[in-house]
Structures are given as structure tokens and as C-alpha cells.
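Given as C-alpha cells, the chain that follows is alone and in the form predicted alone.
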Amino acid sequence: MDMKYIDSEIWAIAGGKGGTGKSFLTSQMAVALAEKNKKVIVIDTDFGGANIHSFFGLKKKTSSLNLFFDDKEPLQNLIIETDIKNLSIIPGDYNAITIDSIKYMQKLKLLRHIKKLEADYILLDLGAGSTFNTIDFFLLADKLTVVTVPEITAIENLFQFIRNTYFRKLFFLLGVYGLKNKAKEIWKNRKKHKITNIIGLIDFIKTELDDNPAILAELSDFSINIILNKLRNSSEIDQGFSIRSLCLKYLGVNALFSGYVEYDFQFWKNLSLIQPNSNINISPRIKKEIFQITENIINEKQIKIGTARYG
């Protein structure tokens, strides 16, 4: 039997720094998608940087995001087949594009492009940072992912791109309802208002401009998933949680801890010599871990408070 594909689930995960191993966990809950019989789509677009290939086992892109961008290939012809039954890929091009250098108009096209893929889940493996384009990208999607480590740079940076995305949603959705100039003006002036933070600017607006519920449900329904890498004690879980609850206090952002994924030194040392054309094995625990990850995602589950376990 033939599967049919009413709307694909578009799955972004991002990152406030490099080095998270973040396109190695979007290429490992594609897997564990594809091991649903689902079929996937992973597009690297993590442009300036793609490696999404090499944790498949290709050793050289014969096609790319470059064709789609210079040669105005469809995005259909840059498929790939991997390996894994139901699983494909569309690589990057870290030698002719970076976010920046991307045109608005081309954005907009690639975003339509994607919409119009054939499969289940399309996972975008997006590059670290907070561009513009990087967290118009992340918007893009219906799941938003962000992958971090146990380290206060790494936090702090995740922080920032979680806020920055929120802003950016909040000011795309000011300007739809022609409320952009109020509530810049609110801003500005927040002290007299005795506005502290975003969740008192979002208070204001809907107590001054109560006629306008659409807005609030929009973000009401924004939503981040948090997963944690390279855990290495019980007590960096709590770190999770603690990411959690200053997205709720300070930004009034619904983030849900998805999971953890617990450090193996040999398998990132093994990871960092595996050559193209290479199968990469990771061990029972990390893909139960990443399994586990995946399926709360899907069911916008989180581990709870307790129930945590390390090793």
C-alpha cells in the first residue's frame, strides 16, 4: 500500500551556539522517525556548515541547496536516499552559502518549496546562532526544537536565541493585526506603564487592547521543545527544568523539557574519526534515550520533575 501524504509535520531544531551535537540528534530522531515507517525528509540547512550527510555515510553531495538557490533545480530533484528504509535527506552547501547572503525573496520561495515535499516528517537541521534568517526558518516549523548543553555559555546563548525567536513571533504578529507601532510605543514607555519584561508588555496589550483575542491565542500556542546533550551526572538534569521555568517566568514561553541524552566519552571520541561512507553505531541507552526524545515530541510530552534518572 501506497502512503499518502495529507500534510507533512515539519520538525526545526536549533541551537544558541555550535557544538551542541545538535545535527547528530536531528539526524538520530529522523532514524528513529523513520523506524515508525514514517517517511522523513531531513534538509540541512545549516548553511555556512551543513554536515547533515556525513552521519548517513555520504561522502560527496552530488546535489545540494546550492542547485536550488543558482540553478533553480526543484527541490524535489535534490532528494538523496540513505540507507535507512523511508529516509532521505537534502544536504547543504557549506562552500557557496551562508544565512546571510540568502535574498528575502528566496527565502520565502524555499519555505513554500518545502511545504510541497512528500512525507510525513520533514526535520530542518538549522545552524546556530540568531539570525534573522535562521529563526525565520525555525518559525517555519510546527515542532521548534532547541538543542543545548550543560554549560552556562551554552544556556546563556540558548536563552537568547529562545527570546529573540519570541520576540521576532511577537513583533511578525503586531505587525499582521496593525498593532506593531501601539505596542512599540508601550515599550518605550514601559516605565510608566511599570512594565518590567515581556509578559507585562503582553498583559498591557491585552488589557488595552482586549478586542484583539487572536493575537494572544497565537502565542499562547508557541511552544518549544528542550532537549539537553552530553549529560554527564544526575545532577545537570535539573538544568533542564531550570531552562524551562526562566522561559515561563521571564517570557511567558511554554517550554517543554523533551529529554536528555547522557554523555559517552568513547562514542564522541569514535564519532570525531568515523570517514565518509562510515556507519555510525551508537549504543542501546543513547538510542533509547533519543527514541524516548522523539516520541515525546511527537505527543508534546515532558520527563517530569523526579521521575529523571542518570545512567
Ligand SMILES: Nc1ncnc2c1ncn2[C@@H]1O[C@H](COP(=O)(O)OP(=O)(O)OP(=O)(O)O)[C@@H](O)[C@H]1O
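Given the structure is predicted, the values throughout are model-derived calculations rather than measurements. What we label the rigid core is the largest C-alpha set whose atoms superpose within 1.5 Å from one form to the other. Numbering follows the first chain given and starts at 1. First, how it differs from the form predicted together with the named molecule.
Once the rigid core is used as the reference frame, the Cα position of R168 differs between the two forms by less than 2 Å. If you fit the rigid core between the two forms, you'll see the Cα of R232 move by less than 2 angstroms.
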Contents of the next structure:
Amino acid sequence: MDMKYIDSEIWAIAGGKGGTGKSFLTSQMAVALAEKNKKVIVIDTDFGGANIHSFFGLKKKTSSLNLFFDDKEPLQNLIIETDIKNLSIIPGDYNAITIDSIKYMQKLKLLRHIKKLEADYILLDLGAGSTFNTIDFFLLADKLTVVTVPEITAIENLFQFIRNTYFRKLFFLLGVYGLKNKAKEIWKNRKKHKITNIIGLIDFIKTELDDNPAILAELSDFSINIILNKLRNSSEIDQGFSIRSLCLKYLGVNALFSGYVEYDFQFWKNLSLIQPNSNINISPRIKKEIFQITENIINEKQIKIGTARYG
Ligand SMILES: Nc1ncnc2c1ncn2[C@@H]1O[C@H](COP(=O)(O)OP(=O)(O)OP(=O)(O)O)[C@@H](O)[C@H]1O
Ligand SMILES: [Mg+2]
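Having seen the form predicted alone, can you show the form predicted together with the named molecule?
So here's everything in the complex, that chain up top.
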């Protein structure tokens, strides 16, 4: 057995709102990793609108993750090479029946198979919103990244997404340790316990969990990388730091502001000009920004306040 890829790392990219640039950034972070000579596979896990193939100029969905669920096709057989060295994809093409019937066990099975793929990095491009499928695949990854644009509606949706994700993780852990019903009971009697919101509930549970350091450790391990996309001026960079502070204050979640990407006014031209099997041409500045974000995610670092400038 080839041991070289035994430690593939799974990155999941999601976010609350549609159209913020998740698929674009997933594809470009994959390019950045491939250019570092790492073997990368991008898997389209956007069950509502699979389109990652288009970001690599691949027009036809010749194979799809759907076949893994429907026909038990081995994942290995669904991989399609792109014309970028070290980079291949597993496209998606899902029907409603398959999506609705994916059980948690099947997700775990898919994860096991994903982990066996020969790659250094496996990137999951997830759909918008907070459906269970999206949240579950997100939580199964090693590194969690969300993408937002600097608009209040997008940031609200991002918050809901992070809160729902954190809550699902918490209840999943409570379930594992047989404490789910107790937590539900506490929430039901929240007035009595003077709990007003989720962070209050989590704080309450945490004090109750003093004898259960395993859950506390797993909860404090929960960390999210934030990317701000489509910035139109450098004053918008500050929103990344605000989101980070809000996550900590209202959710108790450690969020890292991994970086920002400018709005590329030439972009529509590039996408419409894609030829089959060719990569999108992006501006050198955007390429640099995405490279920096990728480095930050690898190293679990974030941009420093006051140093971020562009233009
Ligand atoms: N930095 C950017 N500058 C200009 N256009 C961008 C930028 N990032 C993404 N776009 C464009 O915005 C649109 C949405 O991007 P993308 O499909 O990556 O978003 P998404 O979050 O994956 O959407 P969905 O929720 O539908 O999956 C695309 O047309 C994409 O080309
Ligand atoms: Mg997408």
C-alpha cells in the first residue's frame, strides 16, 4: 500500500448565503495547493446546485458522486483529471430522491471512502444554507471554512450557519455522551436557569460538564476560518475582524479571519470565455490574495488587524 497520502486533510467550504463565491474560492484554493505540488481532489458536495466542474472548464458531468450513493460506484472511479497538474475533481449531479435519503451512516461511509483517496488535500465544495446534509459534511471535515461577502444579509446568514453548525456539533457530542435529554430539559426550563440564548445554554452545560472534559475539549477545538469575498474597497476588510469578534462574543466560537478577496470586475469576462479543459484566468492580485488565504488556512493563522490593505 502506498503510504504517501495516508494523511489526506479534508477542507470543507460552506457559508450561509448563495452566490458568495464558495465554489470559485474552493477551485482557486485547490489550484493554489496544487501549485505547491500537493495532490488535490475537489469534491462537489453542493447537493442543490453542483457546478464545480464549470470552474475547471469541464462541460460534461461524465461521472458524479451521485453514482456512489445510487450505484455503489467506488469513489476512485468517479475522479476526473483537470488540465491542472496535481488537481482532479469528483463532480456532482444529484437528484432529489438521492439527496433526501442520504442517511448519517452513508455520510460516514462516504467520509471513510474520501479519506482513502490518494491525495494530500481533499476540498469539499458545499452548498448554501443550513440543511443537515450540508452541516454534517461540513462538520466531518478537518478544516472548516466559510465564505461571505461584506453585506449585512450575507453576514446574518453566515451567523445562522455558524450557530446551527455549532449547535449540531454540541448536540451530537451530548448524544454521544448520553446527555442530550438533559440538555433539552435545561433548554425547556431556560427561564428558571436564567438562560436567554444559545451561548447561555452552552455556558450552563459547560459548568454542568465539569466532570466531562472530553466534550469541553472537543467544543473548544471547534474553529472556523472566515473568508471575505468580493470586496469593493479596503474599508470593508474590517468586517472580517467584526465577524470574528461577534462569533466569540455571541457564540463562544473561535473564528479566524483567514483573508479577503477583492471583487474582480473582469470576472464575468473570464468565466464566459472558459474553454473546455482550461483554467480561469484571474488577476495576479486576486491570485495572490487566494494564495495568502490558503497559506493561512494551512497554518491556522489569520491576517493581522491594521496590516490589511489593498489598492
Ligand atoms: N472575487 C470575485 N469577484 C468577482 N466575481 C466573483 C468573485 N468571486 C465569485 N465571483 C462570481 O460570483 C458568482 C458566484 O460565485 P460562486 O458560484 O463561486 O458562488 P457560490 O457561493 O458557490 O454560489 P452557490 O451558493 O450558488 O453555490 C460567480 O459568477 C462567480 O464567478
Ligand atoms: Mg457553489
